[in-house]
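A lone chain, given as structure tokens: the form predicted on its own.
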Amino acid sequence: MIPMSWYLIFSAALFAIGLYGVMARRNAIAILMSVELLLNAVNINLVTFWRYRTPDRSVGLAWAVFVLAVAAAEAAVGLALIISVYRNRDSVIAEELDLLRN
């Protein structure tokens, strides 16, 4: 059996390259996929412990659906308006994109 701190060890790692990919990358793209990959971290840590702490209940195996319904709206939505942003700007670059200022 794979020790529960292995899952938490790749979990941080997981997070901590999505975390890097938000604050470094300047593609609206990428940083909506190291919004995923955060997204997948947390859920590994839900399964994780809900496997080694409460096998016996399902509430770890609920949270992580929903969250991978966040995920999936969250990912829909986004690109949604990054294909609309595109259409109008023709660029993806999220330092360009300042829509809302005067």
Given for the second form:
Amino acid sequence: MIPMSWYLIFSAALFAIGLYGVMARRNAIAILMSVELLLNAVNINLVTFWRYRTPDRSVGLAWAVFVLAVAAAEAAVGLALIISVYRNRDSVIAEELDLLRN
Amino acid sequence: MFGLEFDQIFFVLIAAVTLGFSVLVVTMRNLFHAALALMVAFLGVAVTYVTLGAGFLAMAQLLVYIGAISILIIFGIMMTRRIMSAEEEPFNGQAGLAAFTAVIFFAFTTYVFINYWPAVPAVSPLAMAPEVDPAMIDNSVVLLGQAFVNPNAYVLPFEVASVMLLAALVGSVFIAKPRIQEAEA
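Output the structure of the form predicted in complex with its partner chain; the preceding block shows the form predicted on its own.
In what comes next, the whole complex appears, and the chain from above leads the way.
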């Protein structure tokens, strides 16, 4: 039997790693990959609470499936934007995309 | 071993593999290798779902994340950068601050839910999974499917999600499609 807190700590660690990636990476695709890690951490939390608190109802599972769908849409749109930006600006480095700065 | 049961050892192993490969995802210089590490991290999360009894979600994770999103990301990497040759600085100037923030976030979250959570008394964070009939876990997929088409449950978010996926599909095709002048040139 695994205590609930183990899953929560695991999920928090995964979230922290993804958070670091979002804040520290320069490449936009690397940032997108870190966002996927964040969404996975959230999903682990949802499934954990489903199993430990409301195994008789599918609330946690249902929202985990919605997160999955949103993640798929987000990846598709994000990569399309990155490819479009790369075509126009010849760069996917987030710091160099400063068109709106001045 | 160390007074742990088999499933606990298994969980610790899976968690270590997942976290290790996640660290590789955010630190590797070569983006293509980072994407491969991301696939292993997704697989570790899928195994975690299995240990929680959510087999359907583990399968969905395999199909959607490992099968689709990883491949999409790899395509994105291959279409944007000459990654095999280009060695560029992977981190921006705030990497140290970002690491500090992430560690603080993890420490604070862990501290809170070990000491203060849950607000409901008589439930410890060391609580084990409630003993339930295995048939209830098996039945959860049926409940999930019924909840998705039940007007009193999730039929509206379900339909909105389908429209959102369609919009994302059309939108990404429109955004990524070359402009007409470029196509002629």
